[in-house]
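A lone chain, given as structure tokens: the form predicted alone.
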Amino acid sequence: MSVDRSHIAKNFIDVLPHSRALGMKLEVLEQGKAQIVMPYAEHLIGDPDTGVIHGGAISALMDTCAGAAVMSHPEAGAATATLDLRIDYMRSATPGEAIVAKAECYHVTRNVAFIRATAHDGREDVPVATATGAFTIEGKS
């Protein structure tokens, strides 16, 4: 039987407090699929030379929009957390831009659930990172 958990994950990154002081906002959450938005922010610099945002507020980015696809998922549980995140950074993102973190889960298990997702700074084609995960799942019905 497949239950939408969309509100789960929903109020789950509201509350995140890493989320929060990322400035995180949640802009689609649908059946396994999510999609998150970081706005370019001075504290989330990196390289203050070039202005470039730090990998690890990418890596956070990646980390939690996977996490929500997982929860949003029909056939995972209501509770995860992350097992394995592998993070390929293809290029600096372009300062002063947001970055936008889309991810899939595209498979289910009993108790893990597998993940892709990309990071991008507004050209979709050419994305800052990429990423393949697996999560556990908790509190299947």
Contents of the next structure:
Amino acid sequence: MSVDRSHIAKNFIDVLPHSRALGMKLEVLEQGKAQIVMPYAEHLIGDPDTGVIHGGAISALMDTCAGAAVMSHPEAGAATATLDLRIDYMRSATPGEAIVAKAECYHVTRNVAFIRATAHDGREDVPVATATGAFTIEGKS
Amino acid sequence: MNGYVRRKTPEPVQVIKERRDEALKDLVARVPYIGYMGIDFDRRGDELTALLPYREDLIGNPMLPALHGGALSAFLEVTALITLSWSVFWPKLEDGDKINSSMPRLPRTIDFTVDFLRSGLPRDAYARAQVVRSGRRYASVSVSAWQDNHSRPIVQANGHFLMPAPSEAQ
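Okay, that is the form predicted alone; can I get the form predicted in complex with its partner chain now?
Full complex below, order starting with the chain above.
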């Protein structure tokens, strides 16, 4: 059952047009945990003086990764939508480095899934950003 | 000795508008990500409205279809940052500062909290931000987006921003 669900979620990520446009690649997806990498690209630059990636692109990465974590959770449904997402920016991402996001769906109720996520640019001990959020549970059988 | 002070002739309205629009364009054009997302700004006086023209690659859920939550977050964050920067820049512009040589560095996002109220339809979205509090170091900005109906917002957010230090101004 959980294998089927992971398969659904994996295909789903591949067909998310915006995630695909940002070059995201799903690296891990299992039992409420997801890891997605987004390569550095010049068109994602938010600070022209330093070449640092825009927070908006990191938001999109965090949102996608958190949604994937929810869908891979054994107690969640096959679809989900973001209710809210809070992102804290710890430091600027290093220009030129890919961003790796890890999300964990740590609690699921009948209607809501709760997630936390972190993003780093190669050094896992010093995150670029962290996030917490709530997602809807849909299509639960 | 005349009994009145001689005032400067007011500038033609077209000259004022061009100067303001030029400054806004310069501010926005510096950020590659804004160009990539296709976000544009409409100005009336000092008030800005951001526009996110619909594009297929902004979709996050192809089944519904609905705009990607991340794309909407990004749209709101861009709107908040530019509106905040513009609000600091505006008085300098009106004072007749040399704008191109003193383009401010952009504020940095400390945190950003987004509430998703309705799914984004596959069409254009609009957003406006309100600078709730703007200090020397920190600012708090509220922003929301809507589509066809302004009274039915699709997404709203609040964020805190770190203002660039005066020495960072270029």
